[in-house]
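Read the single chain below, which is given as structure tokens and is the form predicted on its own.
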Amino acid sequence: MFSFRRQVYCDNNATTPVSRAVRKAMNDVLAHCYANPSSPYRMAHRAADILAGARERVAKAINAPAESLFFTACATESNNTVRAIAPLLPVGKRAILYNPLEHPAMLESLFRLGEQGFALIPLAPDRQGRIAPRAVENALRDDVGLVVCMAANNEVGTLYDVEGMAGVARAHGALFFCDMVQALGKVPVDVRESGVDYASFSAHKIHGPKGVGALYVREGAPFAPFMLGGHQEEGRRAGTEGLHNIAGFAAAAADVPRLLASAAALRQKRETFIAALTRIAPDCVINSPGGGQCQPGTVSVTLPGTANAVVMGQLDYYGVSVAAGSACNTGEDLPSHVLTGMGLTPEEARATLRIAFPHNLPEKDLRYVIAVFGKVLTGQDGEVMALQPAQLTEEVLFAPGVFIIDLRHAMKPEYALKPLPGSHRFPFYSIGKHLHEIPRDRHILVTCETGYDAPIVAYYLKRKGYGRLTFLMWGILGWKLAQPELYARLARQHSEEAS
């Protein structure tokens, strides 16, 4: 089984490969008509039929009319027209009900709006993200004017009753916002029957290209353009048309009825899997909801007293790719609000995975990630060394024979950890171009800030061929916290060094 490494990509809701069809769609756009669709000319002429056409083809894939959506750059843009619509409110209706596992596209765009005086109302999700359209009524207030619900939670993969939701809106003279980036090609999507009054899409999580997003606004419902300085898409959204985006948009969104034929077949082999994966790790905790509650093909899991930078690392040096459920990579060692929103501590976030399988996932791939789960998980996997901070001392910072990484991010400069005494600083997403720099005849520490990074490169370098290996559990921040005395007078004298 181990005697090769597959790759099976198990991220999918953080995006897709491009299809055969995109790329072939695309390439002929940047190839044959590069002219601008607003122009006057006939090579422009064809630029706007193609554009057209694409606009109908995403339409019909979320049964809208076409001159209901526009095209944007991306669906965090999308989101972000909450924060153009939100003043179009009546006065007296400025209060925002909204469902707090929202992607941070949508949330941050709603806390802005709330430092701008609107009320914003939180639901209240429950241990596996649920919130039913009854939870919605009771949350409603007369001066509610909009509520926001996503379709299905990107890390959890909770699928919510829109219809539901947005009839209960209605009756209330609230308008409803949905993302539903994580629910086309997913599952059935119809925005007409959910009674949704704006919806936002993105190409990049059904195999078309990253860029390129849309916005469906309900005919008659209030709207402004977020976007300003141009008279595209009818005056919505200002800006010249990604042609080339937009026709791999629509060449994915053709595809939707095929990506829905799979999904049964998808929800089986989740099923398969959550059941193996209990017998390999019987203390595990499935997050997500069961059945037709979840996205056929995601699931997360908490594996308690594992810490999940570490079972991440270990997972892709076998080619297993799959996403975390904390955002401690951002240097602040912050879990998933998701997570924690749903009722987990941040311990358990910051044991958590997410597993988002491809629709065309084989049995080999199957069957391949299981026993990779189980390689890891068992303990059978133990060539890679962790050391806890307070294994950390002197004598093993200065060992002879010992070179330390420190991995920093290039968009980051400034930090306030400072690195080890004698650690060589790397990047972390092109440590690849470094490897000429790091010693193989050595034995390799590796550490970032609140180590995150620091298991997925030890992993990296051991599929590189590198021997002697270990990282830094919990970072320097959990080395700080661990030893401070020592953390403060080795901070010091790596400082006076550096001036």
Ligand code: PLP
Second form
Amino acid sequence: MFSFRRQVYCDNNATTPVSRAVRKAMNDVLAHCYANPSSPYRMAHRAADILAGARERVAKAINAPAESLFFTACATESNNTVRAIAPLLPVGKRAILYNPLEHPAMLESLFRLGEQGFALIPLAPDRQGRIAPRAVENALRDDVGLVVCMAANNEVGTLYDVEGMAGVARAHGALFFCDMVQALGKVPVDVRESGVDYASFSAHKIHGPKGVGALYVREGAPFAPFMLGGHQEEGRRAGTEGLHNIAGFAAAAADVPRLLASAAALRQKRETFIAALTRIAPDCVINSPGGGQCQPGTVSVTLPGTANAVVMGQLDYYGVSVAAGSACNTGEDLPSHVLTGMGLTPEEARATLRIAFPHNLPEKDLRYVIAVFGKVLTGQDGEVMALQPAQLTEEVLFAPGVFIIDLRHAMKPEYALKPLPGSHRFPFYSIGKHLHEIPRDRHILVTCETGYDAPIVAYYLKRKGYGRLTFLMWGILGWKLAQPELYARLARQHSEEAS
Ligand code: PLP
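Alternative state: the form predicted in complex with the named molecule, after the form predicted on its own:
Then the entire complex follows, led off by the chain already shown.
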């Protein structure tokens, strides 16, 4: 939808660009190897060979025996296998000790187990998301049969002492499940050395394709398949293997040593960025731990008094892609469970950004990112105005010459929140196709449900040459909370008009 003059992608914990070697490996399979690796004839043998070779290469990247690794459709699935593993825990060992800052793929799986009668015991991370092995030791009750802790946190970059924790769990007779998605390629991963029983991986976080993951299961660790059906992957995961994706994963895994080789330089650039950011915004708070306790390229920063969606939109306008540290695009405006779990208030969470630099960040891109942050955070950016929910009065709403855009997501047919009176509905993802419907001689007020999309689109319109632009902060939800009477009256009026 959006195109920018310059792009510095700083959201590498969300995903990474696919490398050339990965594309080539995938193309080769797609072009020449369509047979099903489970078929018996000669043509399929080549597919089976590619599959076996890929398993060897991914296993090598994590120092696992190849037989202990099987491929999945994504790390979300790898994490979900915990739902098939936990019921194998002996009676009397059915409590699960876990890091509450896990990725939702793990957290939701654990909550489901909780509903099924497993006792869930959350660990207590500190202000930077850290949990010491001693805390695991102190929290281990006799009935704990499984400990769950990730190796690196995706939102703040915090690294965990997996070896220490797994050792404590083993000594206690508990199994250890580790989501290593954000560790691979950023810090050395050695599943044997670390002593974990289960570990999840995802290809697209290391420049591989999306839609393929892996699960390591230590030899002898209890296991039951989560996906049922055919006998693929030695019966551990049903479903025809996505061979092109798996070949891509293997090519990406072969590159892990090169990614690791750039970690020290990346850490240095991260320090340079933090120092510059602290000069630009002295009241900012870095939530990520320092030095070796964090992924080399990740910075979580709270910018007090800002709204992350707004800053994100402004940065995006200049081609700098970062993530907002809060999942406020859900229609419920929920602040990130990771940040609030670390002790941030919901307000602080909504003022938090995650910057995840690429492993090969050029110095000139770093300088550009710093310059853009300077421009945006010191208010030199101007032009697009932000309207607080309390400022959106009847006078503003019905002012002549104002054209109100109401952004919606096509997948949500039912409006959770009523639109503003007289507003014009546009789809968020394809607004670029509707520019001819948006007048250039009016003052444009961009609104959305929770405040996440409006600044992005406002800055997009600025880029497209629109002159007078304002967006509603915190969305219609914020306005409803700030002015409930007005919302009730005008939203009703709108629906009456519409009916
Ligand atoms: N675990 C962590 C820590 C992640 O960061 C992610 C992706 O964001 C996942 C699991 C899910 O990975 P996938 O996209 O392969 O399902």
